[in-house]
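Just one chain follows, in the form predicted alone, and it is written as structure tokens.
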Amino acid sequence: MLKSSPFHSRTAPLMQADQWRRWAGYRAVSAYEMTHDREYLALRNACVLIDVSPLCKYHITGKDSLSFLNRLVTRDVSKCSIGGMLYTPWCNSQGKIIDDGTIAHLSENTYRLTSAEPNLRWLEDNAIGMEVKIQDVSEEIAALALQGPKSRDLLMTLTDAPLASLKYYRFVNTSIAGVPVMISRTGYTGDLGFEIWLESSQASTEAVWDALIQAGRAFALQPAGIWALDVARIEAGLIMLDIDYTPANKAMIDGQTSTPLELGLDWAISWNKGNFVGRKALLAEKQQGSSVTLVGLEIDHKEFERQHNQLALIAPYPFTAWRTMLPLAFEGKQIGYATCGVWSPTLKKYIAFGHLQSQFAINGTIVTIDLDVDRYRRPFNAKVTKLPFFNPARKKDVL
């Protein structure tokens, strides 16, 4: 049986069509209304409130907590001071990604790691011989993502914490409606945004949700689900587990796995911090070059529309992101595959992610992607471009 989020008493009554989905053993909202149009537009123009409580959360404590994390992940955790956070993947010994998430440095020798899927066994296996305690606190901590250009203005009406000067990937401890919360300058939308972490008791979650909704009326706040989030994260060039890469512990064969270098996460590897799981394999890949590279694709939407119009059909632009593997070809030969795509209302472009053989992963290269036109598959041009597609300055700015 799927579990309910700590915010279920507030989110469930808002659902118009019971559009729930699975996320890490929880019921999660796809969209509150029949479509996610208003939710997406609020995200990019005002602000939205997204329940992200299904994230897996682990407290890492003990004398060897820093050493353990530096062994586990690709980033140098020693550079993350108390009050700071960082994004990082972690790999197996072959350099293939297991999962990715964030690490928050809560206090001396105390960290919190988040992940998309359960990782407790992997964490414990890598902690053997070290003085470290790993505690699964996924059900004890609730989380909300308040995202969008008006998110900071809204929060500043509810707390006197120094949010105006809070830098990207930093956090503060404060309170909302009398409830202790941690507010981090983080998110999965590529926009200005914050995540709010709190005790998962019903009294706490309802008080914080109600305070945000009440204050949000002056800022056009809209509760939002995964469909709107999916559009935003593709625009922001952010990868998703099980969609854009298969975790190494789920893959049936090596060809289904991905390395951080293949996914454009070379910036998230600290080569000089010492040994970590997968370093030897990743160093060899760095020296030899990756065979596959993740790229952005801009699909020829005008031709897509023209071909539908020839059949007296309206072009069915995908306002809800598709998540499927589609072949990518160059001069009739398959040279990769796409993993997700969507129409971007902000950019007015049909965009997608593609895994290409590295010799074709050059900006401006034209490849073809097969898309449906009525009952037939037809090839359409797609131009290779850098990720992210959307990266506004407000994401990182301070007042």
The other form holds:
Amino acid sequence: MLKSSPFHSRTAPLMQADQWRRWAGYRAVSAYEMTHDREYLALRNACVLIDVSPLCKYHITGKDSLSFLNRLVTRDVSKCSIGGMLYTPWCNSQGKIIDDGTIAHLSENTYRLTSAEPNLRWLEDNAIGMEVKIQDVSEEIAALALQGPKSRDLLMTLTDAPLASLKYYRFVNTSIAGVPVMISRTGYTGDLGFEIWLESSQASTEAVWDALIQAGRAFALQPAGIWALDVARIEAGLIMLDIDYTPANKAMIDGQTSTPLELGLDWAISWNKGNFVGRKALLAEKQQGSSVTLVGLEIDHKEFERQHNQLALIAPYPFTAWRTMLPLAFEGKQIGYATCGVWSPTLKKYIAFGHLQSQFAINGTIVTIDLDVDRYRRPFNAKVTKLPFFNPARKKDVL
Amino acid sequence: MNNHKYDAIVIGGGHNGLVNAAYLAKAGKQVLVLERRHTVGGATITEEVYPGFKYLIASYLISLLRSEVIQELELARHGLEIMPLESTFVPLLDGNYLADWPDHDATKHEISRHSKRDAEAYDEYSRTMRRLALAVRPLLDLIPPDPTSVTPNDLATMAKVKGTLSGLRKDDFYLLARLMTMSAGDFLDEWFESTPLKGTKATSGIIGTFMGPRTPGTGYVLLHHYIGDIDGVFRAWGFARGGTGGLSQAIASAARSLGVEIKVNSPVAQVIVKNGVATGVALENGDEYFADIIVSNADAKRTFLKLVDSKNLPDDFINDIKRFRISSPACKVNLALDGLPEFTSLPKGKEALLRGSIEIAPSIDYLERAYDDAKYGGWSRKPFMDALIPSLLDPGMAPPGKHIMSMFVEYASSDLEGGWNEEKKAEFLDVVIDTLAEYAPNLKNIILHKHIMTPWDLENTFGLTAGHIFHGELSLQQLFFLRPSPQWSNYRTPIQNFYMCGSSTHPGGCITGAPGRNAAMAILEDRP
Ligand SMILES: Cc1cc2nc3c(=O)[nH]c(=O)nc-3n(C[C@H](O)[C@H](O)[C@H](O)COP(=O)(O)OP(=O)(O)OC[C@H]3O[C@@H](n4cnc5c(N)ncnc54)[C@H](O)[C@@H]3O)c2cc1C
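Given the form predicted alone above, I would also like to look at the protein as it appears in the form predicted in complex with its partner chain.
Time for the whole complex; same chain goes first.
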């Protein structure tokens, strides 16, 4: 009953341990290999190919498309010239975040919006009275993320497009193996990387996949799944819908919702572009200060290790990210909660996302988090730090 | 003449009567239940009308049964087992179909085939209805207060009502106010665009009510059916092993184990009232039984217009009971089948859908037309049906390889022009089968036996006035502190020591056990 990605004919044979998962109604890969270690290491040291086709995609066209998008999202879309992309959240009228994604300015009055959840209804409802056409192209467009330090070198062997000078959050139209593709300098890993967008016919997806795998041999390319991606996105301080925030239209109570300000997305709010959905509420929050703030946490892994060693155990660091809500305390009182955490193999740190009452969201503050030590649950210190945890220069560099 | 004196006598062994008796016995009372039929259960019953086939001649699914009742009466220990009904299948005549699966992605996928927008709206709709249901559900467990009264009890309960509702989000509160006054159809139009989705969702608003999906007030009924839960999952319907009769047997067993005495074949003719105080009951055969507490499980009309001498009741009260709306549109059809019906629109590989609800409700217009046909003493030429094949869930319901199909059918007026008789029954049964056969053409070839309960039969069999499945319409003018009559909505009656515990009282019909339990609380308040 789950839908198969347009790359399924290529990804399925690579699966070694039946580690599938669901993503937006699709069958998606958690890890191809028995463990995801090599997939993660390739992401940070060579390059990986991740099928991200389940993303929702919408084409927005028409004379009012810019004013529509500017009304919808918090960032100023007019700053995005043709060939450019931007990341942005969008909110309901109470300023509560509904989803986040990217907008690409494809051509005059033509944009493509991506989102984690289906948003057709929200988009249509906000387009009332405007001259825009909104088309759900989720199934017509396939997408691959080619991420990692070698991704650019690899791609440059397949196309003459000016990738060397392609800046972060810009895209080019070119072709791979004769298939027209759009290549954007974007990703969800905080690393040097690209996303490749193409029509979802089997002939096209197979040709592009095969070409990338073929060329990838020289660059230690590794197909990778969501587990590897999840480690990378936490290191990169990137939030995930349903994990780090509950979309406002899914929340049962107000207490479950978040605002972009609480999630550290103040940089993604344009206050002087005119009105947009949620602006009034967000402005009030900005003036009063947010009650909750997203922070990075570095958990005292030395102590975690010591306590395990004391029991003659090796510390079981979470190599796969955990995605549960764990209470965070200060002097024994709960002052927030964590939403995900993982051992960062690159930083050699045990990192997590914390949502703290804002007065505690100060760099260096020590809060505690309860973790299992074999059969016991113990409080461990966690130091508040700024996000992202990892932000290599190569993410944005050009040759 | 029997001189044995009980603490309490419950007239009627419907599920609410049994629940009430069990709670009273649990509090130490000596309780007698008098049931007119040969078996207890009332409309919560399974009967082997055709040998080997267990028919659900009245109710068929369980959803609103209060979990308190299951826990406090330890019904699991007494054999209750409820299997969740997993899906809804809406066959359409154009070869297409709509389905609701227990899985979010699967349902979304099905709805997207009709409308992507609706697939998204569906999530939000379900969440919204659950939030509203969650907010109003605690009201079910309250003894309704009189909002005009200033007694400490009423004030305290009003405060609780307010407390419950003030937990609502502001936008939800407004929505609730609108939903309560709107028609199910208009409400659904605000959410969805696809015809079959609106049709199937509207059915919750018309089950058991003699109203069309466009009648204001059906919005509330829609919500009423969202209040049920199984294992904390809202809007879940379940099938009790052995049919709903399995549930009444479990309650009866629990009641007996608490010391309740149950006499079947004991129709009560009259409540004995002396100086405004109920003291006992007289059976049709003349036997009399006495007790300090008399409780009626029968509906309000039967109770006050038949079982009680009107000289014991104030005129305005009698008028309230007379005007209590109780005409009924619901029939029940059971078929014994030699095999499974083959629905033309059911795709291969999706046969699992037969294990769930099968709804003939292709559109709101279809339902409204069905209502139009019946409104003036007629029946629907194309009726709405909520069908189920219980033998796919519990093989004990039919002999091996055979099946039963249960169909809840609307509309056929209890006030049929010219009155119901055997010919009319047969005629409407054919209408039902012909309609269903349009969707499953092999149906007629596999029918071994067919059986219909019209409102007329429901009245004759269960003593339901007009055959009303909920003991009176669940419309706003007769709910909560208005059910069955203002001032007498708290299970008490104008006659001292005389109480009501059936579905004519708050929170109304359906297999909930709530009226029975709430009434016991009220009685125990008066007579600890
Ligand atoms: C066709 C049909 C389908 C239904 N489907 C469902 C469903 O799927 N799910 C659901 O939740 N609800 C359903 N209902 C409603 C539900 O069955 C009733 O609301 C519920 O069973 C009522 O229970 P009760 O105990 O209040 O009353 P009843 O079940 O009506 O019990 C009253 C009892 O009192 C007895 N009695 C009456 N007068 C006398 C007398 N003078 N002396 C002695 N005994 C007397 C009757 O024989 C009966 O046993 C359905 C009802 C019908 C009729």
